[in-house]
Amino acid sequence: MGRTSDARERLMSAMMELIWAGSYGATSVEGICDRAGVRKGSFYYFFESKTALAAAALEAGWEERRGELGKIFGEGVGPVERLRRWSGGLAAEQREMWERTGRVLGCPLHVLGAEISTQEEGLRRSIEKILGEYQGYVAAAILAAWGGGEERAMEAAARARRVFAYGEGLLTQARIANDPGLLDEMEEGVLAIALGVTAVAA
């Protein structure tokens, strides 16, 4: 059975590795089990299907990412160095990765998302879930940056999702051709789009 002690948190961990790096649809149980060093039966003993195991593998890794964006997105930091610290952070994360592993494999929320979105309601309304929790730390900071004002609230959550609709895109362009160079755009980009300055004025 492996260790009863993180033989569950390996077999999550190893779930969001083999979907990040392949797809969801080709990720087995037995690669599962084989990539955490765990037998097929504790597997069954801790979830009851594969996609139990994704479902407990992104709650347990946005629990994970949510205590990171609470250091990013901290209140003593300015809203937008929030904004310049967090979008450098992503081009560094996905350099990091293509150094260890040869590949950008961009970001693996939106990867697994547009994979099982018409297969897995269920997943699909868990990252749907997640995402949107995810940018309310990005409005927050531009809300902030704009001097708060809940009549500006809404303007702010739409900025937004315009930052993640153009940080996915180029994360995905960055993955298609294996470069992780397109990046270092990242952080001039999300600056002009939240607060409609380049990131040396900023």
Contents of the next structure:
Protein chains: 2
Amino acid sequence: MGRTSDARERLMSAMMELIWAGSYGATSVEGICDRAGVRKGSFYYFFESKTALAAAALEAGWEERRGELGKIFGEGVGPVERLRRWSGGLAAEQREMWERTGRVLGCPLHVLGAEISTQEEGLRRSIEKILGEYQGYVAAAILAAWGGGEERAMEAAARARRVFAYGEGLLTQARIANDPGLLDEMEEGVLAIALGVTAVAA
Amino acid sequence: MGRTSDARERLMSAMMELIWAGSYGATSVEGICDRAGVRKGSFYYFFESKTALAAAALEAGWEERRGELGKIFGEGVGPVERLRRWSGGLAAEQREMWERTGRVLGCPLHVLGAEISTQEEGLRRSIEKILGEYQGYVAAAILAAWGGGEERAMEAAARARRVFAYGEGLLTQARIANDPGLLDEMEEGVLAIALGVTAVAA
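Alright, leaving the form predicted alone aside, put up the form predicted together with a further copy of the same chain.
Now the complete complex, all chains and molecules, led by this one.
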């Protein structure tokens, strides 16, 4: 039973790794099974299709990420420090990946979402839902940094969308340029956009 | 000869349309030929591969876009108005597309770049080059809005990268959500990030 559940998890890990390092379209069931060390016959015991595996892998990945975000956005430190820790962490994570693999891969949600959103409605919805939940962490930190109450929650959510668009766009640009140096400005950019502390040109 | 050059152009248009509406991986030479109304045998007279066609189509698309950007960022109006016209135009273009096709497709450069950057080095380089040139228009408008001279050119380029990351991220989010309403904030967001006129929360 241990082996069975291992195989399912190995398939999910392999799927996310292959999508992230390549693309959904370039990832085949054969390739996933090879990477996971699972026989193709077993694949269909766990998942009815590549799409079903991708959906399960997204959920599992988000569960894990949510745990990390819970710590990053935890209340041990002030809200500005939470935003700093988050944005600095995004940049550090990509640099570490680049040092290890030679590649900046950006955000798997945006990479997959950009590719499949017009073709795979179920996956598109999953990604949209996850991105919305993710933004909630950023919105809560912004609201706390503003010292705002519930009456400013909508405004904080809008600001979080702006911060998020910036962060995601920068991650994709770093993927396209394969250059972790582009992310050196992530922390400053996030704080400027989140808190309106952009240096005004004079 | 007229027909010959038509076929080449039809292949390039079909390629960009199919990538943008779907993905690179989901686009086959057969599908391109069908859409372009060109026989498969003729395809290889013009292009040695799907990748070669994509590279030519990117360049041709950029030529056309550059013409539009020349007008948008032309000196007929002040620099803030140029940024407004550009960002408002991006949103309007996507809304018009959504009304016509039911889809928000985002930016073809980021959609394609996110998908292929780890797999197609030549295309990745083309996209990186085009994005860099595109950002130059935004950087020049920001520098002019600041009333700055050449000594602030680097700073304006950095700010343009920030604006661009935001704009691209928002376009991809709108693609993922298939919601043109997300782009209603594009103009305000671009001006806030470009010019540091973010409303400071009090």
